[in-house]
Structures are given as structure tokens and as C-alpha cells.
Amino acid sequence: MGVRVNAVVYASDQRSARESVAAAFGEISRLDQLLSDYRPDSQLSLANARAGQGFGLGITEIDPAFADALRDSLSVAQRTDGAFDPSVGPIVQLWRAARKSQRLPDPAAVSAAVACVGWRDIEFAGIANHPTLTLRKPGMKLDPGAFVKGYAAQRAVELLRSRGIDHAMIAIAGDISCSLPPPHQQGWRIAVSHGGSAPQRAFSLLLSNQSVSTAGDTEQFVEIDGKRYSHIVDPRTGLGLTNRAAATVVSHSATTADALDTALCVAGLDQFEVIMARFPGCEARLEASTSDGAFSSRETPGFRSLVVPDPERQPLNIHSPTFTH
């Protein structure tokens, strides 16, 4: 997955802690050997390279923890509207390449690019322990990158608690998720920064049985004739956004707030009451910048109460939000 994976456990012994977390790191690589759009060979990769062929050739088996991320992601998809799609691989390929070489998508390709995004166009079939894959249109292509590393972070904590790792937590970059907090704890202490220095935009959560996902701008962007494009796209229309916007989102899945988060930011501030009305259980925080350069933002109500006091803690990064305990 490109990213540093931490793992904080609290075990009987030693030699128990560092047998299950190697499980868990292992299940972490199976998934990545799964699900990575880098490797040619995974079912992913091949999911891809089928998109919209005819007579039976477009059908993938897949293993059943990818269909599990992937339905978790088009639930998402739905509720959002489309403001998170994981078919938008064709349009981030495009910003892919923008970045490295500090030019804007010729037009025409991010049109064509957007024809090919769809999550309508997904289809599952086969039988539960068997599923099939089937991507309708030609040219689609999954993108990973922003559920994957969720719903990775969950199965490792998952198979911990079942080789009884009871207290864990599991970062993969900025997607965690944990279990029991440490013990005589309230709960796993989760800092998280929205950029820049203002004390309002850095805080910690302290979260137990949770996950937590956090999506901006802060580390990858490109700036193209003084316009900053986010690695973050519309699926909608095929652009990098070029508003200030970074989203932390708290939920019992954490397949659901690795792509809730960038949805968010994707549909702004002004959507924000009415998407999250939709997903019961979950809190967020939204922070976008305004028409006039100004940050403003909104957060659930049960967001603020997840919140603790750390006034010594200095503000992190946002792809790299740390952990005390």
C-alpha cells in the first residue's frame, strides 16, 4: 500500500504479541497482494484489464474479503450520491500523472475518463465464499486508495482479537482502527492535525471498538499556473479539488470512514448535515475553505464528545496522524 503500518498491542507475553501481530501484518500484505491497482497481478489489477468485455471474458472470481471492502465502498457510493465512486481510477490515473509532470489533463481526456466512472456499473455475482466481479464499461478501472487501507486496518484488529489480542490498534497511514483501549484507559488517544498551525485545526479523539479516517490535501497536491488541483477528484466532473478541505470520520467501519471521509470532502460544507444524516453511527468533522480564502466547518453532535483535551500534544500531519496511550 506505499504506506508505513503501526501496531500497538497489549498481550500476555511477548512472544503471543509478536506472533499475532506478524498475523496481522501478513493478513495486511495478503490484502494488498489483493487489491493493489500497482500489481499487475492482483485481482484487482485483473478486474480492471476485463472492464467491458462481452461473452463471459468481463467475470472475475474474487476472493470474499474483496467483495466485502468493495460492497462496503458502493454503500458509501450510494448514500453520497456519488461524491465517492471507487470506479474513479481513470480520472486519478490523469491526476497521477499531472502531478509529476505539473501539467493540467488535456480536456478531452478528463472527459473521456469521466465516461468511464460509474459505480452503477459493478456487478457482483457467484456465490458467497465464491464471488464474481464484473466492471460493465470499457475502460474502468477500480481505485483502491480510498477504502483499501480501512478495511486492511480492521482485519488486522479483527484477527487479533480472534488469537486473543483483545487491546489493539492498528495505523495504516491515516486510517485506524482498534479494539479495547489499553488497559485502566478510557480509550486509545487518536491525534489528528487538518494542517497549519492553528490550534483549532489539531486535536485527539479518544476512541474504543472504533475506527477513524482522515482525507485532505495537505501532502498531495500540485499547483499548475497558481491554482492548487487536491489529489482528491470529483468524480462527478473529473477535476482536482481546488478548495482547501480535509475530513476525519468515526465509525464502527472502518471500510465506511476511509471513503466517507473523502466524500465529504468532495461534496463540501453545504452537504455535509445532509449526507451525514444518512449514516446513522457515524461522526465527522468537515473544515473547507470559504469563497474568500476563510476556513469554516461542521461536525456532527456527537463528534465534539470524542474529543479530549491535549494541550501538549503539537499539531501532526495529516497522512500521519500519531497515537499516545
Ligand code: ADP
Second form
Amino acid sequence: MGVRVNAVVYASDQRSARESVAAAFGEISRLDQLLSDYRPDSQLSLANARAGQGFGLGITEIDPAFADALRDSLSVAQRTDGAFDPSVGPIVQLWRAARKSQRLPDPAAVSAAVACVGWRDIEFAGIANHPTLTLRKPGMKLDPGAFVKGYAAQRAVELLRSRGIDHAMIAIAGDISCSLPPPHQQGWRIAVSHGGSAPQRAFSLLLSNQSVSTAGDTEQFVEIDGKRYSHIVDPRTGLGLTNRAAATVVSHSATTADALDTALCVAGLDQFEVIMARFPGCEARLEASTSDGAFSSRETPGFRSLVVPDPERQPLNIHSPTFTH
Ligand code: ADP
Ligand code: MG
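Same protein, different state: after the form predicted alone, show the form predicted in complex with the ligand.
What follows is the entire complex, opening with the chain shown before.
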């Protein structure tokens, strides 16, 4: 995943705390090996390499955790009308190359990449403990970038809970999952930043048994001919987002939070209410620039009740959330 992971746990003794955190890091590392698109030998890369090869050759047996993460992702893809799409790999690869070369991708290559994307062509089969995955279209590629950190944070917290550690918080860059608060506290205080120019740059949330994820274009983008293209792309046009956007989602599912913040950036302010109505129990805030360059924001009715006054209000880095306890 290429990012720093922070864990905070409360346990009855230091030894069990250390052992449990080591096991949680082990699980995060295992998921990274299964689901990385940078590792050619990951199950995800294997499935990508077999895309479009038809019945027989095209089927990959995958770990139940991989299937679990992908199923949650597909549910978000469906409910965001494909604004989030886990098969966005071919488009993301074009924009990764554009960031390196500082040149816009060729429009024909963009159209070809868009044609290879489509969450509806992801197919599961097999039985519970032996799921299989088929990517039906040739050239299809899964991209774990917008869901694997959330999923891994959630799994790590679940693993800690299964070892009797009920007061824990795992932060994988901007994807944070927590169980019960620190002793005698009402929640984990999580500081969130929406980046430099957003009106509400930094705020803190008080969370318990929840996950939070933040997405935006503050760190990763490419500027070509004076136009700024985000690392978040619209799967339907194949283009990097050019408006400024930052979204924070709180959910009981960290995979949902991770995928949904990306989707909200793509779908934009106009679609905010329609999309959030399909995610009962999730709270979100979206800040985005409109066509005249001004910022506007939307949030769900319950979002405010999670925000707490920040004692030391400092601009924070979106990828290094801080937490106090
Ligand atoms: P971050 O990686 O900064 O935490 P996100 O959770 O929004 O932010 O994930 C962004 C990554 O997700 C991109 O780098 C890319 O790999 C992938 N991605 C970009 N656009 C989409 C999209 N529309 N749907 C699914 N994945 C996307
Ligand atoms: Mg995300």
C-alpha cells in the first residue's frame, strides 16, 4: 500500500498488546500481498492477467478476504452508479503515466481504457471458502487503490477484537478504523484535513466502533498546461478530476467509507444527496469547487454531531491524520 500504518491499542498487559499488534500488522501485510497491483504475483495481478480469457483460463481462485473486499466494493459501485469502480485500473494506469511524463494521455488511449472498465463484468463463483473471480472483458484491470486501505484497517481491528482487544484504532494513511474508545473517553478523536483551499480545512471527529476515510486531490495530482488533474478519475469519461474536491465519510464499514469518499469526489455536489440516501448509517461531508472556482459544501444531517471542537486547531496533512487520546 506504500503508506505508514499506525496502531493504538489498550490491553491488560504490554505483552499481549505487542503480540496482538504484530498479528494485526501481519494481516495487513497479507492483504497487501493478495491485493496489490504493484506486485506481479498478487492474486489481484493474476486475475488481471487472466481478464477476458473466457471460461476455464479466465478463472482465478481467490482468498475469501479478497472476495469479501471486492463484494463490498461492488455494492458501492452499484449504489454510486459507477462513480467508484474497482475495475478502473486501465484508466488509472494512463494517468500514472501522465504524472510521470507530465503529458496528457492520448484521447484514443483514454477511450480504449474506458471501454475496458466495468464493474458489471466482475463475476464471482465457487463456494464459500473457495471463491473464484472472473474478469469478463479483455484488458480489464482491478485497481485496489480506493478500497484496500479501508478493508485492511477494518480487518486489523476485527483481528484485534478476536484476540480480546476491544479498545483499538488502526490508521492506514487516511483510512482509519476503531473499536471501543480509550478507557474513560467518549471516543477516538480523529483530526481530518480537507486541504489548503477548502473552506473547512481541518476539523476533528469523535468516533467509536466506526471507520472514517478522507479522499481528495490535495496531494496526488498532475498539472499540465495550467490545469490540475487529480489521481481520482471519472470511470465514465476516463479523465482525472479537474475540479477541486475533498470528501470525508464515516461508516461502520471501512471498505464502504474508503470507496464512497472517492465516489463522492467523482459524483460531485449535485449527486451528494441522491447517493447518500442509498447509504443509511453513513455520514459524509463533501467540499468541492464549482464551475466558477468557488467552494461549496454538502453534508449529511448527522455529520455535525460527530464533529468536536479542536483544542489545537492546526492545518493537518490529509495523508497523516493525527489522533489524540
Ligand atoms: P487515497 O489513495 O488518496 O487515500 P482514494 O481512497 O480516493 O485516495 O483512492 C484513490 C485511488 O483510487 C487512486 O490512486 C486510484 O488508484 C483509485 N481510483 C481513482 N479513481 C477511482 C474511481 N473513480 N473508482 C475507483 N478507484 C479509483
Ligand atoms: Mg477512498
